[in-house]
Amino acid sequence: MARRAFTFLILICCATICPVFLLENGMALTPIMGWLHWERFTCNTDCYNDPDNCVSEKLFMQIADIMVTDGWKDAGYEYVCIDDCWLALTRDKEGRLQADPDRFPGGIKKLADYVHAKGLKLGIYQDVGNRTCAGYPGSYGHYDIDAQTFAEWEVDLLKFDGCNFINLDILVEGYKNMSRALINTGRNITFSCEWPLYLWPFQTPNYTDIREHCNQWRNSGDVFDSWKSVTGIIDWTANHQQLLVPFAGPGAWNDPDMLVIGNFGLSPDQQVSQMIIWAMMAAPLLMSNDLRYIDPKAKALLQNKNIIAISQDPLGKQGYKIASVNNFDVWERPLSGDRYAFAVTNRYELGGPRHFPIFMATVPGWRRCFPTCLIATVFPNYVELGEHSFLSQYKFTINPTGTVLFIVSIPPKTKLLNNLNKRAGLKLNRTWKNLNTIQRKDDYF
């Protein structure tokens, strides 16, 4: 557990002083929040047999008008994204992209007015290659055109998928020609990439390029309304933590793909760790629901202010597993203020409850709180727990799929005493000998 804790300094520390270049276009400074409607209401274009699900404005605007009068907002919500789907068959004669004129008979500059009329952004589809992935015109041969069509529509976020790609130098070169003619069109437009995604099956992608042409990108699978969909992602994510993590920040983010709360797929306490784990992963949180029949506790759990506050965290660092044993894993996410996130989620499925045990001193985060800590439980309820030793234990509770989050602290005594014993060349060897003599079977880092 040490190695890995240092290993992540080393990280951060290169990430720190060598040189990371990202897109200066002073969008997603913190990880976008919103709603997208792939996940929920997929390709369905026909309005004839289901009007009120079908890809269309009235959806949209639908959508647009509950994100304002049902709390989303103001909870931190601001995107209102359209995903594949939304395009007529053919561009327009002078090679321009249409939207479908019965599903959009007002077209998608009417939609920008309307949401921005609701103090909203509209984010839009498009794809790198000749065709997107249910079929209609890509934006390959038209990179130009198409980003100053969607300024001039007033769209303010794009994600670009990678579908129909020729070949890989293509892929590449297409995201860089996107991301250039977007900057290239004067209007500030957040760019979500899917660019190492489709790289991943032939080579590891170059997130120091990436990262200087997207604001955002997706690195696994499409998110299904499932839990094995959910914790698929969620492991990938962690197997690949030391090359993701490092390059995640103010205007640039690893993207996990969709928030499924308030589907059908996954239980309440599943719905619970998903959106912890996203906050912990500092991903952007775009919902992919039913808005207009959502349950009320999922809607809850979604405009929970306190997740929603280590998901926006200005530090802007991501979080990272710090262990995984007896079932149970472990997030660690250094937060702004001298503070740090934990959370704790139990991939038991079976039985009930299981107890999970913290010896304070052993995890990595945790060794800056010598000798006491502040600690608050996060969820499932804000819970001030006050001072705790360096040498502590402290247990929680959790349900099967389930996550606990808390929030550890360091008071103005102790960042003084540490500081003075940074002063004073002081080391800790004798108390770090003691902790060795004090490890049980259980103490699980």
Given for the second form:
2 protein chains.
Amino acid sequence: MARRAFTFLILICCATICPVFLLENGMALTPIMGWLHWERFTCNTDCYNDPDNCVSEKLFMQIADIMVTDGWKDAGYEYVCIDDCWLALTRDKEGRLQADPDRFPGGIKKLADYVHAKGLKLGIYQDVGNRTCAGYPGSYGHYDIDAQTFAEWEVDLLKFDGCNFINLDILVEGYKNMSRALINTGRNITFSCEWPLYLWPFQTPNYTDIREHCNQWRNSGDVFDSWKSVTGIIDWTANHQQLLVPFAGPGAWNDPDMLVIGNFGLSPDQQVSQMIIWAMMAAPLLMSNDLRYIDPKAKALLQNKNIIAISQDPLGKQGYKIASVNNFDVWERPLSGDRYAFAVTNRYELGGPRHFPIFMATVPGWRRCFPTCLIATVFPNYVELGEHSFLSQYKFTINPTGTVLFIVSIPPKTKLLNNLNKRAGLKLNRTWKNLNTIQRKDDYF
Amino acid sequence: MARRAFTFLILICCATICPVFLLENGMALTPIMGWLHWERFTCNTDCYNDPDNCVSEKLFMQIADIMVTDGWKDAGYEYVCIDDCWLALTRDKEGRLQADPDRFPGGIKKLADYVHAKGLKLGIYQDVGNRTCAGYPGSYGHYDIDAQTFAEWEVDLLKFDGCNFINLDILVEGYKNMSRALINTGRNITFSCEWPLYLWPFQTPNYTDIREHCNQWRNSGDVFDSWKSVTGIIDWTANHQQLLVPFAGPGAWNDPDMLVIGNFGLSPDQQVSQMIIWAMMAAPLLMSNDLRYIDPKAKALLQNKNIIAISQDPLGKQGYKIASVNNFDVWERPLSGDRYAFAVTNRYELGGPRHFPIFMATVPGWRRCFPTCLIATVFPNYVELGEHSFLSQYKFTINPTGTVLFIVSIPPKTKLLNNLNKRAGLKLNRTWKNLNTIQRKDDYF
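Counterpart to the form predicted on its own, namely the form predicted together with a further copy of the same chain:
Next comes the full complex, and the chain you just saw is listed first.
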């Protein structure tokens, strides 16, 4: 464990100090926020029988309208993103991509104009291989012309999938080529990759390379509308955080896929957990839901300013899990202004709400909290709890599958003491081991 | 498949015609309804720190109060059931069980009186082995005295767990002995067994024997507060229905464990699915939730008269899954009055609501619907849809993880035709195979 923690530290330092290149398009300086059609509307192309829910310009225009009228834009959601199944089955005579003429009669340029007129941005989808995942024409062999087409249409984001690639070299080269092709258009287009997702079954992806060519990248499988899927992604990310976290930062983000809040498969507590952990992971916040009919509680959660402020923190550091203890997962994210966000999820799917005691000294980030730190809960409510010391007896109450979120700030006198401690070479030896020794009985505390 | 269906038919006929013995205590003529503390309150014995949620007489008295004042009793919920962790750590000097004196200062008899005065019934818990699952004194070697004690306390139900049994013979004999001991007390005590659950890892249980000694019996593992757990139990039951269904009937029920509706782990749609499928399975409806603080929607669902009417149908036949097609699960339950209940769950955890078309002729129970049947939806709303023929184009819309429930009644003219058909030896050859040939594309119908 100690060696793993050390490696993690080295990687974080390296990401901060070592020269790591970045896709220099100035996009996604904080994790992007918006809406993406896939999880909720999938490849529904049947506008004859299902005109209100098929993948069509009407759907994206309606979503854009609502993003402005219902507070989504004001909350920070900016991108309206098309996923797979927008294309016609063939390219045009000049070899250019074209939207399905029945479902997008105005074409993508007109849709982009509509979205831009609302003060929003338009995202589109293509694939590095011969065909998209749903079987539409892919970009392989057409990277330059497709990038040029997207730029001419004034698209603002490209989600670039990895289905139907020919071999791993072509996959990797394809992503690099499309990245360069987008840069060469002169238009700043956020580049959303799935490169590492498709490499993982064969090899550990080269994240230095990926970071240099993508603004965000999917690592794990598609999210479904279920707690099993959401926790699967959370756990996968936590299990690979030593590799992933150091590469995240302004302009470059790990992407755990869409928010499925407001749909059918998550309980209210589970929706809270996805929202908070996505904010902690500095993940793109791309909702996939039906904003036309969303439950008011889900809407309030997705528009929660305090959670969004953590997602969009300008320091741009991705959070990481620091402990799993007594079926509580504890996440920490360093924030600007000498603050840390902490999120604690109750992963015990039996019984009632449980209490999580903050033994301040035992949380790594909190070692700097000697003699005290300022604590404020962020969710479920913003409440300033004042100064707490190592001996704080404060407990959070957390529903099964729910999450609480709080912020720890280091006051000036504590900073001073930290510096003195450093000079004196003092170390606070309390570690998570203390917490790990808590007996199973404490499930009922 | 054809052979399996045939075996199933034989088993159902056998259960109807062959002499199968029954525990003759006159209890549970329809699946019992009530409340059981385990899933929500587990073994919380810490009344010092958590006085409102610990396993204590106060909790059961509060629940009894609310069951009367908040419409639960009127809806049919009758049993207030104690699970593990009610006991003192030792028997008394006469070898009799005693409740924990701090948490049950009035003792069980007084609690039973309290519950009876409300017009409700009291359930209690013990174990066939040396110790209960949580380590309290078990009933092994004390079956007669324990049964006598429960009768003197005027307990109405015994949940008899199977932890810490010595060997399989003693487990089986223990359940039989306790069953006889309860009968010998002269008090009618509903006997809730876990006998098959503990046998399954070693051998296929003898359900003829079990039915003769128990009013209900747990087959599969404990339910947790999650969709994964609920669907795990549903799928296990469907996979074993050829064995299980024939043994269910008035006084004898398969028990898939508690309803966790009103807690934290199920979305509203998933709560609907648990309620409806439990009713279809003719399962005991034992809620484990906090009735003091339950969400109004969950309360309305649990008190839904139309679903409860199906659960409590006097014909007493357990429903069974008749198809899994395009990620829809279809359940059928024969009801009194020449009616069938049908439940359809959307098991596809991606996308939006999907349409399920009733191809009437393809549903086995509906073969009797020539030329027409009367259809009424029961959930989400009770709506009479009138007569529908084989060619009905009616479609139900079902949310991901949600379930719709409808009833099919056979009108007199159809009954007459059925009889004529039988005499003429005509067979309607439409089978589920028709539906199974629907292409994957139809996910988007």
